[in-house]
Structure formats: structure tokens, C-alpha cells
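A single chain, nothing else alongside it, follows as C-alpha cells in the form predicted on its own.
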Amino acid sequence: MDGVMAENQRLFVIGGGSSGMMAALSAARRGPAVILLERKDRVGRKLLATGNGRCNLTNIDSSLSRFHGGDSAFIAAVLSRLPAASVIDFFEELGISCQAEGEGRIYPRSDQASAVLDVLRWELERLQVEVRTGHEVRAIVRKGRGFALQLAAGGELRAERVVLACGGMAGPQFGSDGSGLRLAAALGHRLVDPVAALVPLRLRTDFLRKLKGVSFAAYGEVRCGNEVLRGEQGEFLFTDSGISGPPVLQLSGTAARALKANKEPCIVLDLFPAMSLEELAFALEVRFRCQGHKSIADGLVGLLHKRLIPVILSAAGIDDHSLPGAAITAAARLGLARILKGWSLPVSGTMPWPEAQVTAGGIALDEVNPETLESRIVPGLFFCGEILDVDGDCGGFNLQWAWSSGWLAGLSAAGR
């Protein structure tokens, strides 16, 4: 290991994920010697899993509505330093040809996350960033105007400036186990309680085994009582413990925050969003009149997934599924229409951290300077990426945050 004096002149980036690599690159482009510490045996492991292995680099429409956290002005200030167009230019310069797909998502033309990681690693090497894998930092201690980084394996490194880019708690199998949050808290930073986001939800119901694997199009909302917190439309999927699908992932952070606040969120599904309640009730009346010789359950075949039918009928209070459709009362039809337009499913929790794509919560933003991402509490300490109280929707927004915040933190730490 280099001598203490030599180490003390350097900038250390702790965490070799997307934001950490970007921070190391932007700092190295400004001149100082940069050392990147990664606790796993290689950098960029989580990056390889993004976009189902294709790497959804960013999104053309990186509007503030797609990001969530403690302060929208803070998020806007950071994103403006390296917006989506600049991210595309950055990777094009490194050799990644980009292509736009639906909903503004940007992918490499090669459809390979490994290619993105390759060019980042080559650029780290070109800029002479020293990458040390298998280096887990157990504690960061203030020493004079610098820091002592105490390693889990023993020994100590000295640094003048530190960029903390350890991620949150989502995907611990890739290295984000909450250790960075603990390091920040030990230095006096306040944490917004982390919850899993972009994750399937658990439901408190007794029919899930019957519906495992059933998918259907719908509009869904997270509600707490009569308060609508957020809505999304798309393909939903029942699992053996709850519900998943792209809309659920988008809604999950909102539901998780509500649970953390001791509220009782529900996913309320509208299976016929293009129809009003009155239109649907009339359509059911016509259907049962024309197919009155069939049972109520059989009369709904072709309108609903067959495995959904008995569950929906029971939820509507129709217990005799063999009753002829012609015998159903107007009140029962209306009750069925109400369930189809507003099927309320109580949320009991999220799936565990290994199934989450991102962490909602983290270091409180009011303790970080948005112009530099330097700590307002500990001078010389900078933050970037998922460790901060910022999370994005599916579609490249979380990687956009990683690139923007990493770029700013590295530049600021190098120029301090």
C-alpha cells in the first residue's frame, strides 16, 4: 500500500456502481489522482442487470415528474448539470451507439449492458483511475482536514476528499447492502427511512394461489382511503404472494412510503378504464340478457380471464356462480360493475430487497449542497447516486440520476 502522505493527496470514490464510476471519470478528467474502491470482486455488477441485460441508459423525457424524493428543486439542479442529451453524447464518444425506443427509452444498439460496462472500464483505465476491488470500507473517520478510511479487512487509507457512491439497499446481491447509508449516518447525516421501490407488492388476500400467473390490462391506483396517491395503466400480473407488472413497479414506491407512514394503502384496479360505470353496467345487462341461458360465470367467459371470473364474482358478493345470467338482479349487475371498475386489493408490503430495483429514501437532501453534492455537515465529503433521497420511475430514469449526480459529485470533489 502507498504511504499515508501519498494517499492523503488523493480523491477516493467509495462504490463501483454506475454513479461511482461516473464520479471517478469526471474527477479524473479534471486532474487529481483518483482511487475507486469497490467491495465486490468487480465493478458495475448492478449495471449488467439493468434493462433486462440491455441497459436502459437514460430517457429522452427526463422530466421532474419521473423523479421522487425530498426536494424537486434539488433534483432539477443536479439533472441540469448532465441532462439526458449530454449522457447520450458522453456514451457516443466512448463508442456506444444509442437508439431510442418506446416512451423515450435509450438503449445501446448492441442491446448489451456488458458493452456499456466495457467502455466505462476502458475509460477508467485510460484516465489512470486506480480501481481496487475487494475493498470494503468499514468506517470513515475525520482526521484533520481529511479522512481515514478504515477497511473491513484491516488497515487504513487516508484521503483528502471522499465521494460516497455505495448505493442504497436494493439488489444486495450486486453490492448495495446499505453500508453507505450506515457510513453517512455515522458521520452525522440524517436518513430518510429507505423503502424498496420498483418492486412487486404483497397483497393481503386469500385468492392468490388461484390467480398466480394471470395477467390482464387495467388502470391501477394507489389509494389510502379516499386519497388517490398515484395511478398507472398497463399489464398487471398476479403472483403467488401479490401483484407485479410494469404498472405495479411504478406504483410500488408510493405504496411503500405509505406503509412506512403507517397508512393502509390499497391497489384499486379498473379493468375497463375506457368505459364509465354506467356504460359497463349496461354492457353487462345486454350480455346477460343475450346469454341468459348460461350461468353467470360462463356468461363472463370471453370478457374476463376465466380464472379471474370466480374471484371477481365473489368480490362482488355473488356467491352462486351457477345462477343463470337471466336471473341476476339489477343491483347485482351494478355491484359487479363497481368491482370491475374499482377492485380494491389491500397492500401488506413489498417483496424483499433482492427483488427491488431501487431504493426510495436515503440521505436527506437538505444536508447536501445541490450545486456541488458536497455535505453541508462534513466538508470534503460528497454523495451521488442511489444513496441520496432520490429515486426514479422505470424507463432509464434511475441511471440518468446516477450519471448526472456522479458527474457533478466527481467534478466538485476534484475542483474543491
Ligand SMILES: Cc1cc2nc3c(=O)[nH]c(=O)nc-3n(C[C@H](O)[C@H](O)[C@H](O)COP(=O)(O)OP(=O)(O)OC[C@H]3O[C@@H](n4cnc5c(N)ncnc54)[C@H](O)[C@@H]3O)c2cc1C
Given for the second form:
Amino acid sequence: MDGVMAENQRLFVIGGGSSGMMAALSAARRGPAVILLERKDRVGRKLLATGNGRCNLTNIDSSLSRFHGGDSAFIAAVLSRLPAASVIDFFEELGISCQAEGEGRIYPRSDQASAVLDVLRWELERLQVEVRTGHEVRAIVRKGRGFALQLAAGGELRAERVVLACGGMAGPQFGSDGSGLRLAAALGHRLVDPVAALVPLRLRTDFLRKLKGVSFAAYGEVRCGNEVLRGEQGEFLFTDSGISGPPVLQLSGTAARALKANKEPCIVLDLFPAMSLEELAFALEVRFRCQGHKSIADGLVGLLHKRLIPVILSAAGIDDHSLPGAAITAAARLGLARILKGWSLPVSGTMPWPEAQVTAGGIALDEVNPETLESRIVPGLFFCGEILDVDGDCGGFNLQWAWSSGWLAGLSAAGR
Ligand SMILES: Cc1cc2nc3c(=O)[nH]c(=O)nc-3n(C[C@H](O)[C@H](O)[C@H](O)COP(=O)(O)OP(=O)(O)OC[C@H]3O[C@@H](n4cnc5c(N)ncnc54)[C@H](O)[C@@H]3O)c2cc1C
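Shown: the form predicted on its own; wanted: the form predicted in complex with the ligand:
Following is the full complex, with the preceding chain placed first.
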């Protein structure tokens, strides 16, 4: 065991991910000795995987609507302490030249997530933060005015203040296996049930084997009955167990929350969002009239992906795909147009945690002070990052949350 008296003066950050590194930096800039504990053999493993290795480190349009979770006033209070422009300044000062891409996404000009990690590690070193990798905290026990941190490898560390930055459950291969949530719950914190978000969805349909690998542009909505929960446009992709693609990732948290609430969400696809139902029905009529000698199925070649055609025709109740196009009735044509503009696919679940980019749910926000990120239940314990009940859209918003909340938790813990 380390020298108990010395440890007692120190601030411990548990978790060397994006938010934990930021918390350690902001605390160390304020003065106290900081020790960062990371269970993996190196810090920032997930950061290296972000943005397909390019790290979409923030988004200049970080409006509140891009963040989800327990309480938007809480989220706004935390984001305001280190907004996106300040994150860019922070990284520019450390040597990362930032560039903006579509929809406000910010990347390092070198296109390397490893560069972002390098500058964070160097700053930790400069500020003499003691980084201890291979240190997994298994339990946190309150001892007097401080804490005893019990390590998985045995031994105990004494701390006066603790920042818990262990992430959620998404991407456990990078270290965040939910142990931080268990540590917080054991100390009396209430959890909002975690669900996977920014993740492909599973569908309850029998045609996926035929469509695996088919991609197409569409507008998709998550609906529960007639209630539209959220819509996104972009490139969808069928997989062997469901549906993926950028819009699906954005919709997935909404669908996952609905499933958790025992609702029955569907992804409803509009394959022709630029046309009204009537315009599409008319276009189909012209198409089948002009190519009346072809079968209905062949008449759709060039309009739809070939592998989609039989599945769509069956969904529209047209079973004989070899009928000549000229023979299709007006009612059947309208039925086909209706499916093309509102193809409803029942969601049965999300893909598992290793395929998820983020956790929706986590430590309930009403038990945390938004001005400091200190626990209202356990004084001296602070939280930051994905462990809290906050998640963002795809596009740099989750790292923005990690930086803002890490910054605030570190400053508050150091100043307490
Ligand atoms: C593949 C992928 C790509 C992504 N791309 C982007 C992107 O481009 N832009 C974006 O904004 N967001 C992206 N995200 C999301 C973003 O990376 C996370 O939201 C963010 O890293 C969360 O930071 P965190 O510090 O809260 O948690 P994490 O980064 O998960 O860090 C938690 C750390 O705590 C450690 N730890 C856990 N338990 C313990 C314990 N008991 N003791 C000691 N250490 C422990 C873990 O090993 C880990 O290092 C991506 C996520 C994934 C998986």
C-alpha cells in the first residue's frame, strides 16, 4: 500500500478516458497533486478509435438539441463552462490545429486521433499528473472525510476527493465495461437504465439475408404507433441482423429508449422523400405504362436497388412479380407508392455493447450538482463524461460532453 498520509492529500481521477484526462488536467492546472488511475495498460484507448481514427473532437454547432438525457438545464450549465469554441482553443494551445468539416464537425488537421491523445498525455506529464495504468478500482469505500479505493489487484489507496470518469458500457473493448456505474450505485447513486446508442439496430423481419449489404438513400423515422419520435435523412444499410448507416446511428438512442419503455418502435423509411405520395404514384403509373411489356419487377430496375425490388413488391402485397407492368391496377400502384414512402420495419433491439459508440442513461442527474458535478449524496465525489445520464448525437457531441464535464469536475474537485 502507498503511504496513506500522502495519498490522503491527493485527488484521484478514476478512468483515463477523454473526460478523465480532461478532469486530471483541469485539476492539476489549479494546483493539487493529481493521480489518474486507468485499468487498461494505457490511457485513451477509446479516444484512438474515435472518428474512425480521425477523432471528431467537437462540433462548432453544439446546440442543446444535440444532447439527450435527464435534464437539459443541467446539460446546458455544464456545456457553458467549456463550450465548443473553448475546446478548440484548448486543443489549439496544445498544438492541435483544428479544421471544420460538414455540419460543424471539428477534426485535427492531421486527421489523427493519436495526435489528440499525444498532446493530452504530454500535458498530463508537464503538469506532473501521476498516471497509473493497470490500476482497476473495484470498490470505493467512504473512510472518514475521504475514501478508500480498493484495487482489483489488491491493496487500497486513500483519497480525499475522487473524480469518477469510468465511462458507460459502450465499447467495453476500450475499457468502459460498466464498472464505474456499479461503483456509483454501490455508493447509493440511482442509475437511469443504460441502453446502447449510436449503434446499429436489429429488425424483426424475415428478408434480411436477401438484403444484407444493400444501401440506399432515404428519410427514416422512429415511430411508436402514430407517434413520430425522431427523423433523419441519409444513407441506410441493411446488415445480416438489421439496419445501420449514419441516420440509423442517430436514431438508435431514441429507438433503444422506446424499447426500454416496453414500446414497439419501428423504423419507417421514405425512399422518395422529395416526392409526395401522389407524385410518386403518378411517376409509377407513367413508368409502368411506358414499359408495359416488362414485368412489374423488371419495370422497377433502375429506380430501386435490384435486391430491394422483390422485397418491396411483397411488402406492398404484390405477390406475382412476373405480371406485366401494364396489368398492375391503380390500387396496387398506390399500395406500392405507399410502401415506398412509408416502409415500416419493426425494431427488435440494438446490436450489443461492443458495437455501440455511446451509452444512453447512467447516473441520474438530479443527484449531481450541475454547478460543480459533485455528488449530492457523497460529498467529495465528482462525476464526468459518459457515466452521467447524458449522451450526444454522432458528430463530435459526445467528446464535447466529455471535455466540458471533465473540465468542470476537475476544477471543482481541485477547488473544494
Ligand atoms: C468507436 C467509437 C468511435 C467514437 N467516435 C466519436 C467521435 O468521433 N466523436 C465523439 O464525440 N464521440 C465519439 N465516440 C464517443 C466518445 O468516444 C465517448 O463518449 C467518450 O470517449 C466518453 O469519454 P469518457 O471519459 O466518459 O469514457 P471512456 O472514454 O470510455 O473512458 C473511460 C475510461 O475509464 C477506464 N475505467 C473504467 N472502469 C475503470 C475502473 N474501475 N478503474 C479504472 N479505470 C476504469 C476505462 O478503461 C476507460 O479508459 C466514439 C465512441 C466509440 C466507441
